[in-house]
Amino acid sequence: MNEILFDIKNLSFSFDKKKVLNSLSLNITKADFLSIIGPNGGGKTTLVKCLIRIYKPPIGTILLNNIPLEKISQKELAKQISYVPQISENNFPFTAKEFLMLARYPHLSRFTSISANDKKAVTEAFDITNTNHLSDRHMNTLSGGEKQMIFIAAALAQGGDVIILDEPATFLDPKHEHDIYKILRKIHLQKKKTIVSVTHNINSAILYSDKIAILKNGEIDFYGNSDQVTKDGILEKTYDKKFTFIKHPSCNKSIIVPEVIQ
């Protein structure tokens, strides 16, 4: 049995006395990797932003590896948890290589210069993520693809265990999508690192992720292995539509066929 690494309880999170979510429980198992899918405002984005303390929820508590969040300090917490964030049109005035340095910051600090081993955590990160021929290009000359691909070796980089993504391949085009999902596969399973991502990308969260959570009216509406949300009527349940399903050729697992308007 894996071992809990964040264990969620009661929590409530309110924007404007509009509550988002509401006494939501959750435990995230070490080295799994976790899709959070549902409805638009169900709560998703907020939920993973409590969980690296952008948001701090008034009610309920989060423990990291049995430690209450609050009592973790900020430097402490980027050692263990790398976020990546929508694709953005930021601009960044660093070449992909400064910019996986500068994720280095939790291990340095005012009287410590880069490391052999910093170096080593930038040059692994190019190596698993294939973006070694990104590495002199600035960042503000990347494809939307290219610059979440560089994201995420930079999460990788940082050196934490767990990857937090929203929304990691969204606005990309199948390819880009592809790409993102097969690194993000074999970080988790060649790293063990725990890999949690918002999508609403149902087929994606089915074929690439262990387990699946659905979060909707600030709940948790399922949650359970990832081949169990095409049965027993869930995902029909969440988003209150009919589904057509069918075993994929290579898994055997059951995806979404799109829907034809007639």
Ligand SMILES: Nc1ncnc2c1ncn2[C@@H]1O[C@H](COP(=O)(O)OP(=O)(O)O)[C@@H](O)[C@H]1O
Contents of the next structure:
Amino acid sequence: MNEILFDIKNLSFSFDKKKVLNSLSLNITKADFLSIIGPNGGGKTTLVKCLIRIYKPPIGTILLNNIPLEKISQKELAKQISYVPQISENNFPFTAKEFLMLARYPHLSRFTSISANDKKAVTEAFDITNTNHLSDRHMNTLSGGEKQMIFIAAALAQGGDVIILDEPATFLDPKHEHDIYKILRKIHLQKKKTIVSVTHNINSAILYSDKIAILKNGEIDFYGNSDQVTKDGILEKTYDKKFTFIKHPSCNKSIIVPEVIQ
Amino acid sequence: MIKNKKVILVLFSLLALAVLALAPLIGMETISFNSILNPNLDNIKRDIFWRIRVPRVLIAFISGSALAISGMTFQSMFRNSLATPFTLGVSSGAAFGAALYVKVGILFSILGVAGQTVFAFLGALISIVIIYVLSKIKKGFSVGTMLLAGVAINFFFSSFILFIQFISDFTQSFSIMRWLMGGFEIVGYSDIYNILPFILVGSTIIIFLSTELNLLALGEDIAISRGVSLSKIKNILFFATSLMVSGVISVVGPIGFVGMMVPHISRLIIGADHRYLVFLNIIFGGAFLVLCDTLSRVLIAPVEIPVGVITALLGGPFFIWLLIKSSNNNQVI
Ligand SMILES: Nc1ncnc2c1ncn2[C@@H]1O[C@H](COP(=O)(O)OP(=O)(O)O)[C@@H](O)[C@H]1O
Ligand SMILES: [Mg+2]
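Return the structure block for the form predicted together with this ligand; the form predicted alone was the one displayed.
Following is the full complex, with the preceding chain placed first.
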């Protein structure tokens, strides 16, 4: 069960001499739900972009199933890993269904048309995310929550066993946020998918993920079971602020409550 | 709004066929169908029709198609309707190459391709390399910055062209200037054979990459995460566009704005799916430029207005309209 999916070693990455990842090492275990938390600008987005080769870090190695990432073609990589980027106001000039069909790109060959498999994957993705009613809507007309759900559906349609999400629930209302985590839990448990989710919501990370990694100043400061993060002043050290914890009434995990300001 | 994209394509094809059939009949000399079909009648009109009008209309169509899909490709790669080979300076690079060739005047051909086309291609490549390097050195260069760079590239090559004209004799200078305005009046069948390979290769590549263009329209990060080998695909697209733009420009001059107006309007008509959009651009772009050329022949006949002047007169206001529209909602495509 504890097979290593991503083996990241001594990864360094800079923008214009500004060091963003600083000899970072981390193992991501297969079929885990990992949350990556940490202060703004710590390098979380940069790290996940390295994992799908949007960035190609010059220093360090990333092994995916023991194979160096640069040895894997972009298409092959896309068959294994889907990515849900940070929510953007970009123009997406397609309907939800066209958008999901485009996610099948790694499975298409240039001279054959869309196969029954592709159609099935898209239908299933709509079903799992309960978004069938959105399939003919134009992406630009969707609300933030709906759009995010379609992005997750597209990640599912793409078909890989790994889904990497960058702040999937930031800016969403509590209902949409909950829906998103419910679906992530579901595909994690039922389909044994590996989920890597960057988030600022520490309580969600504690409640829904198996593991938490803290990324600060381009280094991994903490990696462990998600319920360990509330111990030993780890969060206090990470964010340089005081935290108050209470036991969640239904699951007995320690979670954060907001501070009272006098 | 017609929903079925294939119906739209068929309708536009019929319109384009009508334009293609009628345009050669119109001009200083109106020609009737009868005088072409009846072999005993009116040899001069038949000659005008077959030797002058038909090649002219054909090359206008081919050029319009090529400029439209080149524009479409740039718009999709940069995700902005204002970013076209013309506005980013590729056309002026090609124009510089072609003007240099007129001045240097060494008549030669490589593998049957005219020297002017080769020079235009090299000029276009210089511009493309500049744009390419600019978009590489600073990731996430905004389109605004790219457009300003395009303006700079345009200035740069325009002054080179001015310089070439300055050191040329009167005849050379005039032929460069006339050619810079863009037009089809001096073309014959040989010009079609000259540029057809460029345009066929370029457009075939782009038709084959229409799914990749769809993904690029979602943004580069998403395209990569869906499995597009971004650098490779972009290099191929840049190459295909340079081929087509320089092929067209070397023969008919830098005709502007077709590559901005046609793809933008095509997108509004048929949507952003490049598997259909490419073909609408081919059909609509061709017909559009044939219409502009026909206008150029008849507007103030017997004087012919250079067709580049007509497209610029239409394109200038269109450009400003796009600018205003995009500053309202930040979405240009
Ligand atoms: N495209 C870029 N160009 C220059 N600097 C960048 C770019 N993207 C991110 N950075 C910088 O890298 C650092 C890490 O950013 P990021 O990985 O987005 O952090 P996080 O996602 O943890 O908030 C920040 O200081 C940010 O300003
Ligand atoms: Mg981030």
